[in-house]
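Okay, so here's just one chain, in structure tokens, the form predicted on its own.
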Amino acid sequence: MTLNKRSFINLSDIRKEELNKILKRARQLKKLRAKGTVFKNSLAKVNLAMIFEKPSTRTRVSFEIAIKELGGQAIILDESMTHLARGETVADTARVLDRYCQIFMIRTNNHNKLLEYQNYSNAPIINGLSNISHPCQVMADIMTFEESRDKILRKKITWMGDLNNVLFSWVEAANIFDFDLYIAHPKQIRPSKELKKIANGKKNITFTQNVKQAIHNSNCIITDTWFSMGSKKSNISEQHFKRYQVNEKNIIGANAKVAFMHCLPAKRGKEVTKEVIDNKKISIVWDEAENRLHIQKAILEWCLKKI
């Protein structure tokens, strides 16, 4: 492993002054895009291995046109059609892909798999969705809600349902940068060891079942689905969390210039109605969805010190 390279697992192990060079870089990256400037070839011969344990749509899209668009290509793994189902290590992978490509991208079940490349290969490891966190999105998303409101510094924004591994991504960000983060969630969800972790402590996290505290003067509302994929909270019933369903009822009381942010996919009816996020006026989610691509390429970059 070499032991200076930039690998992007969780918002936590990178400065802010870092986050907000990556964040300047996608801005600059989708005007340039916007105007169709041919874009210089700041990644060319770079193979980017893309291995993915789970399901995807955005990241997938994203990161592969990101590349392309850089000058480099990607290298497509469904991890159940190669020797990692068979048995091979990670460790033997990541050895072996070492040779043959110049940054890794994981799509996991398990955040250790990440921790394994990263210790068995001199590539610097990009989290494309772990157990635990999700830090590519919430750059996605901080990038999208400033760029269409206001600096996020000292901004409330409001959490809604699961306690999942895109809010771990955004308890790291309310840490990183300085905006207050409320969590409404049903009682019977407990916050996993590594959330509590992050969060323990931070007078700017809050934990309520109390939807009309969250959503007061909120900024930005947040959710996701209410079962993650992969998630075996089948004992958990979903009346438990219809009370924190984002409608119109329930945003009564947010900011007037609130916007509502969701990840993807998205099950109207259930986590949101389709009145929410189809409402123009409130939903940043398609630029939000967009921006993917942008964050994607300024962290690319920045792992391979080209910003």
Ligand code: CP
Given for the second form:
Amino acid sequence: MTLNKRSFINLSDIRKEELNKILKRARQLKKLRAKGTVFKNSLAKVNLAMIFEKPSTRTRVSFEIAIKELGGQAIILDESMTHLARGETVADTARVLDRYCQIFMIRTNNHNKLLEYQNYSNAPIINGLSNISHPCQVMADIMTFEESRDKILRKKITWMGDLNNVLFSWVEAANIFDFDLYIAHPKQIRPSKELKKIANGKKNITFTQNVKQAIHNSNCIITDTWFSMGSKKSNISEQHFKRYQVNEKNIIGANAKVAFMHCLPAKRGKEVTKEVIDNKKISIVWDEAENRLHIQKAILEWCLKKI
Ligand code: CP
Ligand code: NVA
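With the form predicted on its own already on screen, would you show the form predicted in complex with this ligand?
Entire complex below, previous chain first.
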């Protein structure tokens, strides 16, 4: 493995200045695309291998278009259609793909596999969502909040619902970018050991069952599906989550310019009502989805040391 390679596995692996560089480049690339500017092929001849163990719409399409628009190409592998599904090891797969591809994006149920790819390949590894985290998503979220509202520094951000992978990356982001994160969640759901490790003792991170406290004067309310792909929560039902639904009643008391974000896919009537997600004044979910494309381009360029 090349020791000085750049991977994008968790936000806290990367220095704040580097994350800011990625955000800045994403904003620039978005402007260039809107103007229809012909891109210089910053990633010409780059082959991106994407391995999916779970379904995806946004991540798959945005990465594929991102690499194409930068001059490279994507090879998309559904894990179940590869020899990984028949017992070939991650180590062998990584060493083989390494001979064809210059960068990998992996979506996996097992975060340790990302670390294994990282160990056995010379190519940078991008986390396209794991059971632990979803760093590309939260970079796009920060970009979206800042372009539609204001700098995230010292803002109050509210998370409602499950303690999942997207939240993990939000907690890392709160530690790095210095904003207050209120996490309103059912008491039946306990933070994982990974989440505890990064959140414990942090003054700007508050876990609560008090929705009013979490929403009061909030600048941004975020939620996600109550049941993530592949998660096993036998003791939790929709009933436990109901109080944490983002609906018109629950968001009373938030800042007058509050934004609503959701990584999507969303279940209207479950974690969010249509009155909120389809409210053009509050909801910025479509810009959030679009920004995956711009941030992904900047992440690819950063990993390959083009920025
Ligand atoms: N938000 C997100 O990662 O969406 P996909 O599962 O469609 O990639
Ligand atoms: N928390 C969700 C995010 C989907 C993009 C999941 O893991 O299913």
